[in-house]
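One chain comes next, on its own, written as structure tokens: the form predicted alone.
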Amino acid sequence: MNRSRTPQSLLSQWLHDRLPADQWDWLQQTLVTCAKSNTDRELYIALGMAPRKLGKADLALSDAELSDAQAAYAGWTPSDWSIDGAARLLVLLMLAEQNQADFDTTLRSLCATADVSESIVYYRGMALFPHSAELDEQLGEGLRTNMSAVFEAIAHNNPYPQEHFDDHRWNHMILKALFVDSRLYPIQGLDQRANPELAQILCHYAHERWAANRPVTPELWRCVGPHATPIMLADLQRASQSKDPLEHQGAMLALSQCPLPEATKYITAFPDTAEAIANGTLTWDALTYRLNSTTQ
């Protein structure tokens, strides 16, 4: 983290200079009298009053900005949070900081009462709270939501799983967001924490959805290419000869990254798609730009 421009100090800053005057103004006599306070009254007022006090417009974040954000936490992403929520995030880091020792069982209050638009600013902003086992439990309860958004606001875009969870917890995070039908592009770390468990999670959940009849996605293929095993080269072999040309593609970038030497024939047998790879047109990006495409 770079110390001189925290994430906090950064959204006072960005608060500052989008509010009028009373607004402001208003934001900060309630953090100090949230600060003040020995009860969670105060808070629960101002994280309720946030939205009628100040709006639900988009923070909307210059290029500059956003990279102030990474430079003050890597991954840090608030490309489209709105200033509700920078606020609601701003009195939170402040107590963090004020009393660590108060401050998990405060969150994990919040988080049980919280309503859908709470829930997503506290879950985007865990990776900035101070860590402890407390927030890794909260994490864990917020995984289990049937709420995409929700569910979302701990996976995309969230330094805090890659940083935080064990294989066991992330696999399961992986898992969740194909049942869910959530991209998992966003995901930080989908690379780097690819591990073998989740090849082979994921190949079984492949071949549920092929005896269904029911479609692959191609991200799928991104976390299985890297660790795949001989039978594991077998479904991606399939998933290559795939008639839905963007379920061949995703196959074909997984086989391009498999250690197996037998993956190589598997490639050469469509010689456009592996001139495309070769030559750098054919990426995950452009996968993923491919699918976002089909889906708007």
The other form holds:
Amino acid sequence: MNRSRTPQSLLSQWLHDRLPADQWDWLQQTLVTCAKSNTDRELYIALGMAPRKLGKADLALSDAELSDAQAAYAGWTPSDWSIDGAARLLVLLMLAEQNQADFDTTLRSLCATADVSESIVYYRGMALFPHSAELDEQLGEGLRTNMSAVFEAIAHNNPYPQEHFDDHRWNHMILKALFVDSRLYPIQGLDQRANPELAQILCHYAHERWAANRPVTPELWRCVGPHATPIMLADLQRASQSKDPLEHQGAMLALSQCPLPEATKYITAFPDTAEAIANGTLTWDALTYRLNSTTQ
Amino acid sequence: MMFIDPHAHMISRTTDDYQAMAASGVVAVIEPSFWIGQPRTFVGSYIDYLSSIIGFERFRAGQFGIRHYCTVGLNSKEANNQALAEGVMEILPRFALKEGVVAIGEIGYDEQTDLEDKYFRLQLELAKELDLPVMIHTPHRDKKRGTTRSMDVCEEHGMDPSKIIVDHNNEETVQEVLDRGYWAAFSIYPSTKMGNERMVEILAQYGADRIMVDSACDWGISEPLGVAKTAKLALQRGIPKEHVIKVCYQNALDAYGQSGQMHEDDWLNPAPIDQRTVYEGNSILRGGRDPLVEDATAAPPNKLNADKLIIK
Ligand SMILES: [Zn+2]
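With the form predicted alone already on screen, would you show the form predicted in complex with its partner chain?
Then the entire complex follows, led off by the chain already shown.
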């Protein structure tokens, strides 16, 4: 029944359901003030006051609410959002609707002076704003951050990159994720956006890691398998012989997704793993789960 | 023992300093916005500077298990560049409500000019409007009169002394600052401000109420371990442990905690995995097994002087 609801109306509903009356009133009053104001001062104060007035608790959406989010905007995954973040985004979505031309400039200026939690909200919300070249440029700026939490606000659980990034920016986001020890699995479109150029870049990166005696994350091979050339197959074979069970499994999964006929013979070299892949007990999801439980 | 350094310009310090501070027990620092040595000539430089201390520096500190807070303000030297000062006053409200901003500061007088006076007053009004504490930088020259004047002006503007920290005190200023109900901070800064032997004398004489110790470490020859070394020296010379805890930890928390932006839970009970913060957790609080603690003590002695306790 919620199929036609907008992200804006959902955010409003979620906050309404969670905030005590006085905080909800403050938020309504703030929305009115920001809508009527013709300077940015009210906006800066509203965004600054949001955590102070509403707190920073988890939004803690139910499964039903999360599927409403997906229905309102494909890929929108506000599963670990906070109350103050939702309120900040609600204010911005209202402004974007009201005046799209000025909104780009406003958002860029907000990003330029954002603290870490604000940056996270703005980048996580980017897909929900009207798309523009201006905002796209801002996102490129965000990707250059050294702060992992900000980088992950863009890369993880965010529909924006898969929808709007060209291959060059996409490939560098994946590579940067590996460099800053971020996980790949929360990146939306990881399989769909895999491409031959990325496979090549990642194999070069694996060689650098091997040369320095550093481990290669099993997730890397996920973007290599479907686009592996015969030369890359040798890398997959090498990784499949790893003593590390997870690296072995990652390489085997990648081999199973490789269209080259030679891949089959490297898979059959490990009948037990091949069987686990064939019967569906070893998948990228299962591997991710194991990877998470070994590093926590 | 846990320490807070409530005045440290970490933006000018190296990662060695962060490691050494974390190893010495520092769990939180407050970075006041200040004079960076070279005059800023565009408001844009100010914007980027303030963005750095609310953003990247906070992240950098978090990597060493140190919680980072800051104060924002127009410093007294740059108040004398009127065009710049006007621009900064316009953008300050934009920064004053950022996460982790615990006060307006450091503000006050340098040469005690009319422009310094004007922007000091305007910033006191801003602090009042936003209900934030104030960190006052007292002048190096003509300190005693400058300190008195700073407090006179605060009272003229109806400020509550319990929300104002008067910094860079010495033997000559402390009595009046305490008598008038303000917090008195002391910067253990070699050669120009306080030494820690003198500091211990002051603690012996005045006790620990409303007194706090900071390093004021910056781009000059200064001592990021100023708080930890003063605590150690004070204990060695017989200052009661409860007093040392107050002046090297609790009073800073009580004074700046009035902003609502600084809580002991920030470092004692951080969320185990918080996607929305940038804090790695303090290795000492985690049990001290992290190698960075060993690294800090193993660093070349001429660099960190970890064993050279006295700061003159
Ligand atoms: Zn200072």
